[in-house]
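Only one chain is given next, in structure tokens, and it is the form predicted alone.
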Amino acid sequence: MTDTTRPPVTDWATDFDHTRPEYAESAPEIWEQLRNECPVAHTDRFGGAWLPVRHEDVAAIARDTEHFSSEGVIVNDFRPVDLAPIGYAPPITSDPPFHQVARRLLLPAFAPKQIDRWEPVARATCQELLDELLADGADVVDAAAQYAQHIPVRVIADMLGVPREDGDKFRTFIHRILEVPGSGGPGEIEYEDTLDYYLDEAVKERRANPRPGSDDLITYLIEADLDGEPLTDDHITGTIGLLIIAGIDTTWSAIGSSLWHLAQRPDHRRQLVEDPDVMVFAVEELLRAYAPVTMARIVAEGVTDAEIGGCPVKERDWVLLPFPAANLDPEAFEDADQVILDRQRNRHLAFGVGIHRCIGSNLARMELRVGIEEWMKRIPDFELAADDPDAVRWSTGQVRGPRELPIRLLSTNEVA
């Protein structure tokens, strides 16, 4: 559900609006639109928010941790206030130079090596949610509720050691978080609806009943120590919400927005199952096309000289981040508009720059490509649902992919 209260966009280089659905459904035309005609986008929406579009200007701000904050990460109508340099979800929400030390504690777990471990498990679950979808024998299925969006919350959870049945309250916190920035606030809900309160009572189960020579990540944090000195449970709690919100809906967003493409590319279908050696560069350009993740930073306190494109920018100011708007841009991308599925140059923003570039790559490449293989295994060839194209519906706010993706089944194997 959209948030309605927000009044259409009048303009959207000077009154832009990422949380409504137009932008959702028309990103691309938009990015374009701006990129030809005001590079950097304004709005007062926010209280005042930045939206370049060019690789050049998305690029030099993720760099640049002096003037831009990563405190805040997700633009709402509430600023962060005096949580700089740790934030509330490190190491994401944190600054130099404790951004570092929360980082390097996190990449172990996100290792290449830690991250094959995981393969069987994301296979093993794509199978499961394929023999779910095909069991009664539609020939029209959601390829988002239906699959897309199981794959990354069952293996989160299974990362983390909590219920897989917790899935659908992951879905209602992303939605919260996500789709609608600043909604959930206090007086809205129950304290116990909330992801704090889950992830408190996940904490506290997990003290209460140890799980000694586990590897889940909360028992990791809950072991690991900073300096000699365990970590907080506001650290650790904070950094379970990061695993769940942004090692999730980027995921599926990404799975779906590729089973989105290629329904409409019978080429780029025969292509994978013809040639199957080119999906390592297929997942890349996949990523590159239709990256889901639109970060945000806050112009950092006390900062009078900072810039975008040319356009100064005041202390405490809202700048989006459009990595998909970057990957697009033509200056950096020969025949950027096009998906080319073996194309061998190809370093895109998907995954961020800089100091914050993604540390779940790993995970989120190997399910990318794990739920597009086994999909094509079971299913392959199929097309978006003739009688309703409309009936794709794109998520709202800093994370884009599709919600609902109707898709017709042309063929299928019954054993993958």
Given for the second form:
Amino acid sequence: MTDTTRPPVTDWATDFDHTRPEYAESAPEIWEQLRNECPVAHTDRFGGAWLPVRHEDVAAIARDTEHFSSEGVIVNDFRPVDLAPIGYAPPITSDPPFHQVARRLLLPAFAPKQIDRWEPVARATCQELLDELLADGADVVDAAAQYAQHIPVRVIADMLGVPREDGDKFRTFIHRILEVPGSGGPGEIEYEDTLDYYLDEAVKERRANPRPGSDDLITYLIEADLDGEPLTDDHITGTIGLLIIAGIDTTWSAIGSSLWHLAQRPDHRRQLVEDPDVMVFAVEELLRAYAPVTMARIVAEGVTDAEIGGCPVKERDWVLLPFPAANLDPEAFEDADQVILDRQRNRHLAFGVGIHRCIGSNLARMELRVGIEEWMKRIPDFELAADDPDAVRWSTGQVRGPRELPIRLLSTNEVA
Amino acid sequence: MQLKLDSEACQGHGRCYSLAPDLFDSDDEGYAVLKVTGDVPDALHDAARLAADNCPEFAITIEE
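Return the structure block for the form predicted together with its partner chain; the form predicted alone was the one displayed.
Now the full complex is given, and it begins with the chain already shown.
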């Protein structure tokens, strides 16, 4: 395996490492400390990377596609080479002008009216999971492993038109790519066990057995064209890979963090049950407070004049964009450290900002809302099973959420 | 009250049409479309402010 045992961090300002367990455990405290002491942190790890934590800096970099390239979006020991402007997973890894072409191709499939069609699928999935969860009468369940993680996996499998059983493979790919970035390189695992192989086979299979008229996304991409030309296989597999990698851990994390929060707040549980109108605000506030995604950029090749909040940066440096840190910045949000379910002014950056706004944001929001609604219907009252809230295990890397979340069920309802 | 939507700045976050569906709609790609022209009816002033206050791109402005 690639080095997954980097030394522990003793100074977050000059030697941060977001892949270490101590970052996963206390990221919000680390961001707060940095915000007060050194709002643009640096590390020599990963060949040199920056971690700005102020809302202002994070938003400015996200919008500045001239100095900061999306060619690499997951910080690891290796830099992508010669991939701009398309990148390995368009459009998230694409820069203008190709970015817009690749993005417009996908936008219609993720617009609200299309996503509405998947709400019944998400709802039925949640209900099935809750039936299974409550079937054996256990009073402690794992809300992350037994509930949250399966919701986006099953919905994405259905959207792609692949068997739901493939979800286990998805989770392996995702773990390798997001939690242990840089691992799984040549020689470490068999090609047949890689995401690349899975994607090649899935596209081959669909080409061999076309599904005319199907609304699945693999068929959609195979049938799509750019200026009259079909997409290249690399473009198709890269985009499907993106949907799997970006659409699962992220939403799983958001649902898990929200349940972790609600488990500790009887007043918020009551508020959701008693006032369903608060949900449209609550979803956004939970996304603000527990935004799962930290994005990344690379200072574009040839750039000599880029800076972050006054710190000069050099070409090919990595830059992390911790959207959750930006969302907790008191300069940008009133009572930033408080979760206010009906917060009225909330320009949060959970889905990023600028031209790379998360294309799956409507899907993620729907899954989060439905995931909470269905849980609350069946389990209106619950608490953390461990006395110590830190006993929950948080993921490492650029997607933050609880991976083990033992919950004690205090009251449950039969199916309505 | 008049509402302005800067379509160049809009990135399709969708906050406006979920918070103020009487004032905003989504186009086929998820970008916002303004549904009203001229004065915003009094009953929708709060919704207009909500839409403006929650746009991450600052694409919505209100003139009173």
